[in-house]
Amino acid sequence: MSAKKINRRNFIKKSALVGASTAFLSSRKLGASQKTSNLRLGIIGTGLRGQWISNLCLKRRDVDIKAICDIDSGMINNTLNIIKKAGGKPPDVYKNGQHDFLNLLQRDDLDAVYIATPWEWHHPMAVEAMKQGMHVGVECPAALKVSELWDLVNTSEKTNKHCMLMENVCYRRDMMAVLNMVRKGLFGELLHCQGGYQHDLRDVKFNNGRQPYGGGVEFNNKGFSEAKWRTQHSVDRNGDLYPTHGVGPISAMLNINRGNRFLHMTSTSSQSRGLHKHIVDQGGIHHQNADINFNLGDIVTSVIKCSNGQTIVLSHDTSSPRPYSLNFRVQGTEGLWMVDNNSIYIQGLSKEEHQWESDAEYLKKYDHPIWKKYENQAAGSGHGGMDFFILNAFIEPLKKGLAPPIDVYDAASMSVISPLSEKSIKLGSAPVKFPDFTRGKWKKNQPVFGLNENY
């Protein structure tokens, strides 16, 4: 049986969040920037997480949030309310249609622009404002196509302008522990690692019932306005959907893009029960939705080789019952630790040999400077004080004229996992070659990510 579709253009008058702002006026190299005390901002998309980073760069001195731009009104009073309530500016409003992000792409009073829509708008928006000279932060995945990513590259290269990955658990705490571990040489010459998305996301992809699966069963009332968008990849792709949870900070460690890439990959996807289930299961087996046919498989598992010898599993797990977990494992010619039993083994350090240990001690003795510094400010700021140090990272650089920490090309390299991964289960599992964005760069590049005491 076919995919059962929802209507597109109705999907996307829906469900497209948009907006936008303009620009830097240097044309320097990439990788130099005008210099600015505040950041003048524009956030496109007032959903939950625009409203959220709203509410954070309202909390510094440094971030002038100067437009903001939404299709759906109840997004722009809620961000609207954030800034009242904290004392801001009221910004500028943009929401006369999905394409009202181009007039305020006719600014001259913006740095830069931070996205949070949907994934199918992350890469049009970040082109159109790199070409009207803005650096752009944008929400994960970059792009959902290789010739999409490739665009991302060549438009930064040409413009000058700066193409971050807003990939908040690069800073994860544990994460940024054990990196420094890893540079310390803890874990000796690394040679696997794994991470993943496993995240039961049934409840946000069918919310109440209403769109995008809308019927006569109330399932909850969480994540409405995400389901409005994301379901329909569930619907249409069978892949890795989310690769940069669980490889951004394992890029990092394996010095990806600076001294090492990856190479090539192949996926494999097991078949597709959960979201079928879960609609009968709560709606019976008449429910207007019971008949789509949903090509995502409930699990995905990804194998990638390094050039430098490493593999890479990843996994992709969010249609089934499951707790949460990224499913950590970093593992090296010394030891290994792994995140879902918090369990550490080092080889002439461990108190027993072939006995896990807890890895608390670790964690603590080898907490990151950068965590150490600001780990007052980033409390409360979300996900465990993850979105502070991403945000600082995307503001910090640009204030200073520097490139940030997680640049296009990783950008490029983190989510093509997801067009490859669905090109690899089309093929049946074929190995598939990634391209190599930085051009040869990767040969000479050195790692900067978590070495700058700030960011």
Contents of the next structure:
Number of protein chains: 2
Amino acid sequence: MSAKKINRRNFIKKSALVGASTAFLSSRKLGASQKTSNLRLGIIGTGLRGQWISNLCLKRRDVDIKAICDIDSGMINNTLNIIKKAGGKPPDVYKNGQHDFLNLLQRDDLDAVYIATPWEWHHPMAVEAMKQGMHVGVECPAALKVSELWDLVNTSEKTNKHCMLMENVCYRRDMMAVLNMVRKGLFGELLHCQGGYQHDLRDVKFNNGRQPYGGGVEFNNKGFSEAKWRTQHSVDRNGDLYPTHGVGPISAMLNINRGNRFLHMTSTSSQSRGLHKHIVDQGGIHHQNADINFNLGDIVTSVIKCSNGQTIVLSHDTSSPRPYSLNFRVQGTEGLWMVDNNSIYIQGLSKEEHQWESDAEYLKKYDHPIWKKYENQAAGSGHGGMDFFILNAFIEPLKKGLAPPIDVYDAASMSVISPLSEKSIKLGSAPVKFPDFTRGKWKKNQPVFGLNENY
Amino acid sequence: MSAKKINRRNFIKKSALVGASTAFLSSRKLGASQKTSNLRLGIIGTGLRGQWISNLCLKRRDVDIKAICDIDSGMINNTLNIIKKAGGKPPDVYKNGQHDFLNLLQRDDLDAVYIATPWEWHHPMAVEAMKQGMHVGVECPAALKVSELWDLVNTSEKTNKHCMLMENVCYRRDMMAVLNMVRKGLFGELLHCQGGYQHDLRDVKFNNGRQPYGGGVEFNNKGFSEAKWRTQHSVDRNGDLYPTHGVGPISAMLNINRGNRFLHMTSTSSQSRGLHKHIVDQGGIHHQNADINFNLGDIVTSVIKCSNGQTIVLSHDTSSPRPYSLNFRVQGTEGLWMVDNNSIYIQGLSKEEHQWESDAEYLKKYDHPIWKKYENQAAGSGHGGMDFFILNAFIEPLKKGLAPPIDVYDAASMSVISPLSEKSIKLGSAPVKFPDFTRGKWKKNQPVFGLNENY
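Form predicted in complex with a further copy of the same chain structure, per the form predicted alone context:
Below: every chain and molecule of the assembly, starting with the one above.
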């Protein structure tokens, strides 16, 4: 097809119009999708993450990448090469500036789009895609503001289009085994969970403009890959900027939005030292970036209270030298599991009273059925196999017109932690309430994550 | 001496009078203490803890236990036996009811008292002891209410008597080694610390009335030892009931009250399940205690913000099956240490980037000088040697008329976490401000803990 070209001004006009025509577009495109067995996909954002997911799509027989979009020709070319090497059909390309994605979304041959752009673009792209009749898989976070998250929910409800959060850690093998243990009652009634994003990102946030990781202390225009856009969030914002890796698996265990929900949260931030120090240590005190004031505190701790009583501690810790850890702990009335010491203690089961034992046997015994089933396909799919599962969970249900296991309500309740956290910190750690994005449906919704035999 | 007997009514009258005569009493008794080289000690509370400390005092040559006090004749007799066995001189005994401690405090031959009674008695006993011209060593917490803690501070200032918090974990060998590392700059500038009291106390809170640990689900009048008084706090209160083990060593590392201070705190509590469940599991659903409603949430998480920017996470977790852990983590701009995996990572020092290494070599290398010095004396002194050090730190400075290394301001700022935590939980995790018990002196006070060659 040849897409109509849309510039920014037209986009704004158009967006206002689209709402009215949503119902028509939805049914038209849903009809189109039913004619084909393969999922016809557009990829918006072909940076390193988009390229990797493209690569995984090409390994499947049930996905056709029809169109790709990015503002960076280099990234587009890399993606085309990946597709070519895999013997895929060349997709149409949208690379004419920041709003060319709107032209991609004008196509009538797409069932869904996968969005892996800078965070601030997730919301406008996802909303517009749903309005244009496409399902959405969006990288984390789904949006940055409370109002934007409501917009996603409302748009999904109005258009009957799904918006899945592509939170791969939900599918981490140990987390799914622990979820399995939770459901089998090993921990009794859950009381408390911990998670977080504890990842030294200094060499992600800064590089030399030629390589994705380190080698310099440049960012924004002078940076490469994530340093181009991700670092500025640490300049502008103070909060838990990236909560979903930590809270994703925990949400499933606690049945969030499905019998339980997040009620309120406090966040408290340490001083900001790491990013400035890194610039000075690596680039010298006279480097121009040494004058930049970073708002993001080095360690941000958030505590969530759930309606069923449980507490969750989330840690955001990305500016300091430290081993990677997502800080997981899952605790109930019968025992607990902790990731940092790879240990578990279950009353009556563990051999010695009050003594940790290795979690290895438990993780093996309670390995989740879908991990057993897809172990071979998942191997080498990235991030320890998680990426196979998250992509599979996006594609499989959509092929049948079914809802994804991590839906727009999950996307909203997990992503909203960031803006709520920023608000709490601004208010001196005041508790802030979670919106109920389900509008009460959480009371009757049933758990779905990890309960399908395929995803 | 023969002590005047005082009943409760006289105590109240007398307390009002004592304030006026404080200066006289102080100087009189301080004078008395200067005449002897041995510290003349009264022990109020001769339960298991008091007996153990008595035992440690008897191993020293510089302490004379002149008087002991308890309401329980059995505990008094046990203590007398311990003293007899050790060849100590029999102390005078005060065992005539809850207010006989007032008679002990009328003695003019005591330099100090050590208080190891139920928590609610710490405040009135410590205040009265100082008013009667004695220094105080008080078990944790020093008091239960904000007003009581101010009372301790004000009384100490007015009487020139010291009130030391007997927080033994400050002297734990690993914590002192880590303190040493902090001071040597290994972690860079501190950013974040964690601590807590994660100890399955179900068999402390409940027993069969004949043994201190377990064997039944009785407490209060039908319980024995701590179950007699400690458990009721879990019925009445919801908060971090026992913060000082976790926050004690961290306070020293962060120079709290000495260049830094606690600013505000939030607390969030999980649902309460463990204690009720334990009663039902062990005693059956028809046991009369199965009807009791416990206020204490099973996991209480508090987050403290410090004036120098750091954050502290404290966990209180005493009602669930779990291995013992004080949850320590100490993190700075150069690396971090974590107790639960016995691991450390220091940028540039650790062999592999982003990989934990065992903390064993570090703890050995940075073993604190006083641990090296007193290692042999500390062996077998209880709680891994900590009890030798905390008692030593109480006695040594007092013998020379010097201030203890954990003073009344530390006692107050650590103990106040409990009432602030209760308040925050009542207010839906609202941030609550710490009083500045030093009235601004924290800005100029210099660190002292662990800097004396003897204590």
